[in-house]
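Next up: just one chain, as structure tokens, the form predicted on its own.
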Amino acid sequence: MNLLAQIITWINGLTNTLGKFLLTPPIAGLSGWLSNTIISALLGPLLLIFFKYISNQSAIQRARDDMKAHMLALKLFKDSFSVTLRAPWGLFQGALRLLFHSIRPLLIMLVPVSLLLAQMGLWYQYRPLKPGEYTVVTMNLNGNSDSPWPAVTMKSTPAVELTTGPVRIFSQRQVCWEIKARQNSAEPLIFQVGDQEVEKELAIGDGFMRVSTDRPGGQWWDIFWHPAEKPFSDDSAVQSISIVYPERLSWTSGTDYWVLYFFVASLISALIFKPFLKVKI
């Protein structure tokens, strides 16, 4: 595993702890729209404060003042040919300066916001299985198409019934199972791969539970967006395990829509608190 993947794995360990401590009470205990609204409403002002102290507020204010001056000049001296030519160029320069002084703090803020979104996605992006539902589990093995295949089995548990598999897809070195959820459970699936025992989180129940669709391999982008489980090392016989979960249906806390609602609600909250926090954007 490369250095970047290792760093992200360490960061995920911290964000998982913080996520369970900070996100579990509101999300597991409230309705989806209310929990997402509360998180968004709190984050908007926090991001404003963060932006205020990592940005050059005086330079942003000067750029905004210059733009206002050029707009005023256009209004007051609209009959002047020279002002008509110079003012738009001054507005353009001011906009570039404003963008320059805003983009650095925005890029810095992108990292913690992305980590938060990865944690929230564990709750909102998919829902857990319900007893009686079927799904597919896919394991990707290490090696190429000519490599020998290890013996692979899934251990039975009271929570799931193995209905089909293992089915081997030789061209992709994948092993697939179809399972049926029997009862509410947060116990992991356990696999025996050769002499190695590996686990994959499984969520069966109602309401909101942390749902980890993938236990990733060594690619840093997979580790970043699937933070809940420890990634497999590059020399592991298993490179990833994924479970297909049902989509969550909601305009405010459902699959994909929760992100849009989060950004809209946090933006509205930031605009409400902006005059009180005296932040120049």
Given for the second form:
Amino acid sequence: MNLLAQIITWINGLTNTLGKFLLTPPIAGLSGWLSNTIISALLGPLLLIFFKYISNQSAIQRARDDMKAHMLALKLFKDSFSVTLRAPWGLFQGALRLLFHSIRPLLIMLVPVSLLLAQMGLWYQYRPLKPGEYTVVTMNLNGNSDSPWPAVTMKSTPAVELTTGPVRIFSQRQVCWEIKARQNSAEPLIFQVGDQEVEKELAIGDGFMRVSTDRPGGQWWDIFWHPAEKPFSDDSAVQSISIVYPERLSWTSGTDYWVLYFFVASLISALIFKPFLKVKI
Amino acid sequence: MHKDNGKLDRREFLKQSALTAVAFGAGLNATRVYASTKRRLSAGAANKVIVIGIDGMDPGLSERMMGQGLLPNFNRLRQAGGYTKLGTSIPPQSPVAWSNFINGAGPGTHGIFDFIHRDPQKQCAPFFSIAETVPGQGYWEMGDHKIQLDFWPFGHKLPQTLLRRQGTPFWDYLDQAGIWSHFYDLPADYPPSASKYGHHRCLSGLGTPDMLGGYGTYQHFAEDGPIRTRDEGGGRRSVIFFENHTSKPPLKLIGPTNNFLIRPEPTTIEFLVHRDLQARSAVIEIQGQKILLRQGQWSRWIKLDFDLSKPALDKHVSGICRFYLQEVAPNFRLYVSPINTDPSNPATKITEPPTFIKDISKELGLFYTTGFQEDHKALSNKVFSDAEYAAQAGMVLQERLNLLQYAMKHYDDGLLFFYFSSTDLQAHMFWWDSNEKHPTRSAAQAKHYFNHIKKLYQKLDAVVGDILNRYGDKATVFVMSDHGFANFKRQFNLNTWLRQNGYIQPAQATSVLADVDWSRTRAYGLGINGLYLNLKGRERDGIVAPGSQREELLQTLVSQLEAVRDTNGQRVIRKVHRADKVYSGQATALAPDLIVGYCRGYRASWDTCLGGMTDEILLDNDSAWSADHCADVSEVPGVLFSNKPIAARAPALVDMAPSILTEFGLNIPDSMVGKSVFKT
Ligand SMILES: [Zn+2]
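The structure above corresponds to the form predicted on its own; please provide the structure of the form predicted in complex with the partner chain.
Once more the chain from above appears, this time first in line as the rest of the complex follows.
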């Protein structure tokens, strides 16, 4: 595992703790649209304040003043050829400066926002399985096509019934199982891979639960977007394990749409709070 | 579906529809006028009528089994006077028979005479009789695509599917009177006829196509399959190659045809199959879904998304199918069911109102939506073994039993109609009630599978028992079939017979659709029971003059055909009916001139139905489709059970609609020829 992956894993440890502590009460306790609205409403002004402190507010102010002056010049000296020629150029330069001063803070903000989205995604992107539903579990093994195949078994648990498998996909070094959820559970699935025992989180239940589709391998990108579970180390026989979960159908707190709703709601909330917070953007 | 059968039929069809609409309006004024849609029933009228349609339930077998105490619930009805044979239609084919049921009158009123009709103007081009797809008209080209704007000032016409059944279905009278009717799997009603007053719900049954547009096309992939995909009537076979146990090249599933293209082409979905020999299992990867199957296992219904490319936004249509892993090694075989319309997101209208199917799907999930659900083609084409077919048909029945539970749960009052296809499509393959040699099975196997049919009757007896327990004292209950069943041991090639007797020329002709000399051909067979004269003024190349020449020819054909004997001296044809004697009504334009009614044990040969000729006139039937009912009307009556004593002496299908209307206190419209079975 490279350094970046290591760092993200470490950060994930922190965000998981924070995420569980801060997000569980609203999301698990309220309906989807309400929890997403509350989180967005709080986050809008919070991000504004954050922006205020990490951006160069006086430089932004100067750029804005400059632009205002050029606008005024355009209005006042409509008939002056040289002004009409110069003012738009000045406006354009001002806009560029404004952009330049916003990009850095925006990039900085991208990191915590993405970490938050990764945590929120655990709740909203998919729903847990319901008892009676079937799904497929896929284990990716490390090694190449010539490497020997370890013996792989899934341990039986009262929460699920193993309906088909393991079935191996040789060309992709995958092992697959079909399972049927039997009862509500947050207990992990346990696999024996050679002499190694590995776990994969599993969520069966109603309403909102943290649903981790993937326990990732050593790729920093995967680790970033699948923060809930500890990534497999490079020397593990297992590269990753994934479980297919049903999509959550909702315009405010369901698969994919929750992100859209989150951005729109937090933007509206930020615009409402902007005059009170005296932030220049 | 037939795509190209002339404007004349369509005009005719529209004209007929308009006529019946007028007649309908006039009839209502004359009989019963309702100020509002609120129901007014005469004293003693029922407000619940339940009709269970059991396609092909045979009186002979039913009576035998009742006598042996094997059908206690049916027997209870019989002992209370609620049992009789039910006269079927001429000919006794399901689309014809159920249309008689629907109109309360014969084929002359609904215009369905056979599974297959022909276009006389195209010199006997055949097409399916129940529905017609009218191609669109006019478009703009945009690259490979066509753009059709069906509004002013462009006025392009979009392709559409029309129900060809004519006349007024009896539920229109219920609808008008504010009486609810619920139909589940109603045959001969695709696309479902629209309800004027909104008191009618219908899920189309027999006649509803799959997403490829036929009556059901499976797709089969096997290591010993043909290199080039082969069509085999109801199915397609392809080869599968493996590299490192993964299919290579990827397999292609054929989907619905993209009619937005100037040259319409079927859509395809690529998918992969990975096999694990040791686990005797496979993983199918299709559209991001993984499906795990053990050898012999069926998948659940899988949703597939077909992308119909368009110049602007593509249109996506949803279909459903099931995979069945038949064998992993040594010959990997994978069966894919016909792709059915997705009931949760239907691409075509298969219910009235269109939302009805979504409501059902919300509770029941996904289920077969094609008319023919039992995949008999897979058995006929030897893709399925007998046991595999029985298992698949069993799954169909289970789905339908779930649907029946839904139907009863959502039924308050009015009419409830529920249809079972199992008794027909399983009997076609498994019925064999004699000691003669079965076309494909040993004596023991034939007996074993005939017992399977008996068990099916017992299962339905229990279903009827359950309905009687729930509604016996609240509703008028009918259990009926459209026809009975008979062995299909010998096949008669009508066209070969016509050729050998000089009616079809030249003597070496092989098919009515290919190499017949119409200037010398006087008659031809098409469909299962139809015989047509090559009539001047009607057929494009007609030569038989109407009047005495026609009359003479008809008489000769009838007497000669009724005299046909098999090699063992057995009679082949019970009766040949003249259309001008047995049909009356406004919709006789496409009727055959003669309807050949076979004796039990005989049927039209496989080849002759689509005009083909063979060396011999009479051949053994060698198909797994070893029982049939397309015989003479007198040979295969159906059954009628009721929880009320039946008074009519010899009731027939056309009496069902009048009986139902009478039960609700409505008058019998003039368009119907039948009368209530509870009256003598
Ligand atoms: Zn049939």
